[in-house]
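Consider the single chain below, provided in structure tokens and representing the form predicted alone.
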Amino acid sequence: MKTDVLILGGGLAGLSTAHHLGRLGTSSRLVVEARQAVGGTAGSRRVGGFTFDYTGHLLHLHDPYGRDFVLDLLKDNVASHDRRAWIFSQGTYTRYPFQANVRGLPPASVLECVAGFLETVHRPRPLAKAPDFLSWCRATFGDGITDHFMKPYNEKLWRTPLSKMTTEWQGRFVPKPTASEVLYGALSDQNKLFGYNASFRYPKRGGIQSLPDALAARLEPGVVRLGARVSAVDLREKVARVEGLGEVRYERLVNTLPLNEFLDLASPLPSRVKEARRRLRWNTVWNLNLGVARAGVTDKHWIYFPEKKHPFYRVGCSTNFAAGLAPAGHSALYVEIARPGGARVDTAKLESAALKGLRDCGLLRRRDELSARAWMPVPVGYVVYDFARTPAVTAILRYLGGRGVESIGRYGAWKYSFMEETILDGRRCARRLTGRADAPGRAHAGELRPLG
């Protein structure tokens, strides 16, 4: 089999690819999914009655293409919300994000967290051009509010001493809040939306495969492949093994697979780029999808766990985003547990663990009966961004550009993103593919040749 350019994914990275390169006139191109349908981890499962994600996959949408592209995909299937986001620790509740809603926190950890900030802003200190994360955030946010949630949070979820980790991925991640806003949030109910998911959409049936599915259908039969799983790539001869095709000879490869997964199947890779993969990290989130026979379990949409005593560090409910995922009369809840990459993990120990903790905090109650529960882990849930990221992913990229490798998206660029920017990953992808769009420098991509 032969193909001008072949994808490998399924995912919304691969599919965009497919799409617009079909829009700016290439056929000839093939994307490979292992599974037996396309998504990715932008994907659901039906188990019981019940439509579960691999955890939390909401529409963020910024970009007035991506938000128009979306929006004509899923039609009339999407819904608009404004987040419910809170915060559980120190026995109460508070309201999302923690820099500026510390109010209900017990008094002393109010004055600490208010103090912490206004002496930020009074006495600022001094930072590092290129900053770790504790650092800067101790610089931003203060101690107090630091203490109570960046750190224990933070390192929670990326399980990854703050010290060791850059800034470069937090941008629009982390809001940060005026000195008005804070002594507002501490004094006050604020219930003023800050950061770049204050608002968001989401398929009204089906679960977030509504996207991928609608995005899959605008492409010719045969464009792609289920249960094609890629077994080899040799970049020199510019052979993909695939389970199913055999040998595919390609012109062009866009990868849309976690790098180091990419990695691990490709040669010859010479001994830098080698070194480079030894040096990537990531976690794991080990999501856990629980059906529960009783409606209304919390009315909020979203909650973060800092402390230590839970051992998730967010749980969702997604019948708040639609109550078509659950039956009728029970909620959905995915829970979200972090372990670094390629930890082991005893699942039923955790499972135990981790409805403790849903009961223990309340959301569950000892008498709810769990009418469906699945766990969909998501191997590389997040990119470490620690010291040895960019000098490693620079030098994977700017070698496999040379080799005729795009390699895109959330994971095959070794990236915190979001979906909207995944699709437009794929956009960009296909211009750059065609000529319509100027190559990326020789740093990241190489020297790429459009295709014609």
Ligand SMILES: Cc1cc2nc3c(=O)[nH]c(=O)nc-3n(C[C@H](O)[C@H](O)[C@H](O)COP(=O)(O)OP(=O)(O)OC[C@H]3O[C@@H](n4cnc5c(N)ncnc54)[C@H](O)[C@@H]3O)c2cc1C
Given for the second form:
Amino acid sequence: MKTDVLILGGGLAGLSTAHHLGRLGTSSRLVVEARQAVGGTAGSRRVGGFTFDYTGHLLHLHDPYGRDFVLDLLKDNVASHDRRAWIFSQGTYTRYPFQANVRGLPPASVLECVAGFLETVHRPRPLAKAPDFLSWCRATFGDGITDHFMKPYNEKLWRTPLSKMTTEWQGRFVPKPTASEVLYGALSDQNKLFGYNASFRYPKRGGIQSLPDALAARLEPGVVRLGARVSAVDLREKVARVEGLGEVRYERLVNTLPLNEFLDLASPLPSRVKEARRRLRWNTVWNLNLGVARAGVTDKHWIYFPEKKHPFYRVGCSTNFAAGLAPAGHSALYVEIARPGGARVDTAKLESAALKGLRDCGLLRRRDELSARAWMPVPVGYVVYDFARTPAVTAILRYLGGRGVESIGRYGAWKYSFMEETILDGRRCARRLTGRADAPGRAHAGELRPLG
Ligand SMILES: Cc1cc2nc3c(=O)[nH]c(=O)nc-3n(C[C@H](O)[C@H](O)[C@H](O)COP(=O)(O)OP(=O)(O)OC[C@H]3O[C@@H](n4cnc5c(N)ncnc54)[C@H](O)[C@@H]3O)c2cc1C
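Now that we've seen the form predicted alone, could you pull up the form predicted together with the ligand?
Full assembly next; the chain just shown is listed first.
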């Protein structure tokens, strides 16, 4: 089998690349997807009468093209929501973001947070040019906010000492309030929506799976092959071995598989690339979905849990985004637990710890009946931004670029990003491949020629 562009993975990055290539006149393209459905991490599973996503997948639309594109795909199947996000710590709920809403915590903790923040204003700490995340938190938010939330929460999520992490990823994701906002939020209930996810959209029906399904429906029949797992790629001969299809020859390759997994399938790789591959770190998100036989388990959309005594870092209630995700009279919860990538996990033990944690904080009641439970882990969940990440990714992408390979999306480009950006990554990739290039990424500069 032969194709001009072979696209590995039928998540949003792969589908968007195929769609935009088609719009730019490249009809010879093939998406090979290992699973029996498109969507990847932005997919959903039906379990009993419930629709579960791979944890909460909320649409944050910031780019005019991205917004119009997504809204056109979903048509009337989308609703807008103002975030109801909270933090549970020291036995009480405070509003997200923690740093702007410490009212409600014990007075001693409020004092530590506010005094620490004010100290950063009056006696700014010197910071290195490329500081580690922990020093940056202490300099930006002060010791109180860092010790009560930033440090314990982020350690639970990233499973990496924060002193080994960079700040490259946090610009869009960690909101920074002003001193008056911190003060106001310590004194009163500040219902102000901070940050990149202050409001969001979500499909009314069908879970987030509706989005990749709608995108795939725009492709001609045969462009996407499901159940087509790639097991090897020969970068020199430009041929991939694909389950059910045998050898597929290509002119150009677009990878959207996690970079570590792709490199394990690809050859030849020079030793500097193999060495860079060994430096990649990630976490696995162990996502437990629960169907609870009680409506209105909580009125919140999601809750952050910084304390060690709760095994999860976040719990969300997806029926508060779309009631139809559960049968009438039921709620659907997603529980997110992170472990270092590749670590072994005893899910039975983790599940009883998670259920105990949910009862301890009052989200579940003793007598609650669970009508459904499903583990839906994301093996490569969050890419860890330690100090080795960027030099390693740059070396890998430069080599792949030289071999005519684009590696894109949240996992192909090994970055922290979200669905809209992933769709835009596919568009940018299609434009580069067809010579309508936006400026090529640094790693690709001068190395990629457009398709003939
Ligand atoms: C816990 C979590 C929560 C998130 N929440 C949000 C959110 O609220 N809002 C938001 O906008 N974004 C969110 N995201 C990010 C969002 O999921 C991603 O940006 C997006 O789905 C990434 O798409 P992708 O195509 O790059 O990768 P993927 O979706 O991972 O696609 C890769 C595809 O490759 C396939 N594949 C893997 N191996 C093979 C193989 N050997 N052969 C063939 N196919 C293979 C996979 O099955 C998959 O379909 C979240 C991510 C996580 C992990």
